[in-house]
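Below you'll find only one chain, the form predicted on its own, shown as structure tokens.
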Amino acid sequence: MELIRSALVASGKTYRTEGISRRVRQITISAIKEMPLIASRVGGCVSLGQGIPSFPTPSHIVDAVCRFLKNNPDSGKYTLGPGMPELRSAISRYLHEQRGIVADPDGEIGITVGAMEALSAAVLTVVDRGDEVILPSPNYASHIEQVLLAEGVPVFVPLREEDWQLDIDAIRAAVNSRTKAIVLCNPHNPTGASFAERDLRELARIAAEHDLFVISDETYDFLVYDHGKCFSLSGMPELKERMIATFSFSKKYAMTGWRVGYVFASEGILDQMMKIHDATAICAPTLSQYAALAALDGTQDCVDDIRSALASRRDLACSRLDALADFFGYVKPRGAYYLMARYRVRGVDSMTFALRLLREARVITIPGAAFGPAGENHVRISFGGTEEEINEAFDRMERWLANNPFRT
């Protein structure tokens, strides 16, 4: 991560350190957010970077919120800290119908400011200074910063690069007396993997044997391709007292800007998480909670449409990479809307590669080093944009690479 910090400073960003706490000094805004900021200063860029789906929020959600805002005098007020009771009940029904999970809406479900707040609160709740947290790597960049903010120690365990699946033997070997938790995103950001059920069950066994918490980021639980299914750890009874599962409405319903998600955990854990929630957010935005309720109660055709469109965009991105096989290797994603492309240039770190691609070709990608050590020599590509944006980005990359930008 020091390479990312140095590169961002070199790009013109400076940070005050005097009087700033150690816990804040040791973290940084992720490259996922910084690359678009740099691109805004460059101008004229097209993005394969930040994971923002191109779709508008479905009209039935927007219409429901407009009615609520106009007709309900409480629309501008706080809700209860854990969230609107009717939304928590709707989530409880959804978890039971879709996952077979029995979740008490009053004691085991909390509404949060996106899954990000839920993840931060989860880490801060269970991780003390010096505790080790296992992160399968490459891993979502913000998970690293959340562990560091809690003054924990990230322990990176590489995924198998040939298929980006979990290396269970390596995870088992990484566990020691200081290990406190495992953070897992499935389907996986940034690789697009959908982890095998047998490996996830083995991971659950490791967690149970060693009394570890499992913090599960299930933002992309709906987004698995080729008729596959996402196996979730959140319904496994042996993990009931050590599982913290986080979910988001952002990608499933094209609601990234609404900032609403939720957490499912046992009452004893959730009570502690709600202390952090109260101290930092009070409650999720009332209008966003109502939008989430409208999303759950309304037609789910929009979810199918989003999934179908992203499957086509995945195939487009892969076909464009196939045409650049001399420059990139990759594993075809099975879920989410990202892939990690390994560039075939020696002696160039991923931040340098991504910054040159941005400045010289005006294409935004995310340097692989932002996702932990196993991400180096890769760039993360998002295919959440329109097909026109994807094609334009790859057209620019093809022209840039044709000029042999890294010739010696």
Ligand SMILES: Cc1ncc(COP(=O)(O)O)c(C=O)c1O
Given for the second form:
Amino acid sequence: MELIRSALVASGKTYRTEGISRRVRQITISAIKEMPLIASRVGGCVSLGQGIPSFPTPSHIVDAVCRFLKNNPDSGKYTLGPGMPELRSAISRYLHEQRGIVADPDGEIGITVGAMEALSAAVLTVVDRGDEVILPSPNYASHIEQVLLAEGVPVFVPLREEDWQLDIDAIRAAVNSRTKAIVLCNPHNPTGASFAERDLRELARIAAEHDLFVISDETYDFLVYDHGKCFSLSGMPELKERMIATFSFSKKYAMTGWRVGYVFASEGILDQMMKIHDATAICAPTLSQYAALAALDGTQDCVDDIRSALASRRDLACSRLDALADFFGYVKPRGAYYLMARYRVRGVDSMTFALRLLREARVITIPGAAFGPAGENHVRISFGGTEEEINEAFDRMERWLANNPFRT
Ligand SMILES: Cc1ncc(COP(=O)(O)O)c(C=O)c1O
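Beyond the form predicted on its own, can we have the form predicted in complex with this ligand?
Next comes the full complex, this chain leading.
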């Protein structure tokens, strides 16, 4: 945990603490966002860091929003708190047709400011001070801060490093009377894993047995490679009263800057989450909700295009890493667009490794410790950038490593 905080020190930033709530003092900006900030001061860096896919928002979505903005006098106004009814209906249809999930658009779907707002509202809704939350780890960095913000206790349960799959026995062993929830991201950021259905069903059994909430982060639900399918917990009827599933338009439709996502939960849970949403956001941006509607109603070819471009980039990143096998080991990602590269250098923590790589080779990666203790001795590599960027980053990294930067 300390290493995560050291990113702030590395960036030269100090924070006022006087008068600031304990809740806020104990959280930090994730290293995912800090590394690009540090890089902006170094200059001339190429990024394998933050998960921003290179694609522009598809033109049919942009065109639809422009028409809406010009022609609809309500386009600049708030929508209903849980979101535009036509968008909630379109999501309900999508969930039913594509995922077999029955979701009432009026009571079980809420439109949020990205999946991020849905996730933080979910954690705040179910976690009280001192409650333990299981994070199969390495895990998405912001899940840690969300649990801390709710004054909960993150409990890191390592994934199996040989394939980054869930260690069900370890999860079972971590559950105790203080455990309140499990936060699970599938397909997985930062490892690129797609979890096995058998393990997910076992996880569901554990949640039901011990009365735990499952917060299912499905930001990358569309992004599984090699014709694989992503099994999702969110449609399991036995989890209905303990499931909060969050979804995003950011990656699927290249809409990271529009800030729109949604949550699916039973009405009793969603009603409570919407109190937080009302107090913090009022509603998701109207234009972005309209963009989301255009995305769902329009051609899905853009999603196939993004998936196949990312599949090629994954292969490129893997082949470049294979050429550096003396320096890195990794597990080939099956989903999302990240991988964890384990560097074969002893005695160097991931923050030091990533900062030296940044300053000396001008390549941005994310130190593995930002994703929980199990991420130490790794850097996260995102292959969301263009092939040119990926090649340039690996060319630089190869030259840097050829000079044996860690010789003693
Ligand atoms: C696992 C995960 N969850 C949530 C988010 C945030 O998604 P959104 O842009 O919809 O807020 C991200 C963004 O990178 C992510 O990787």
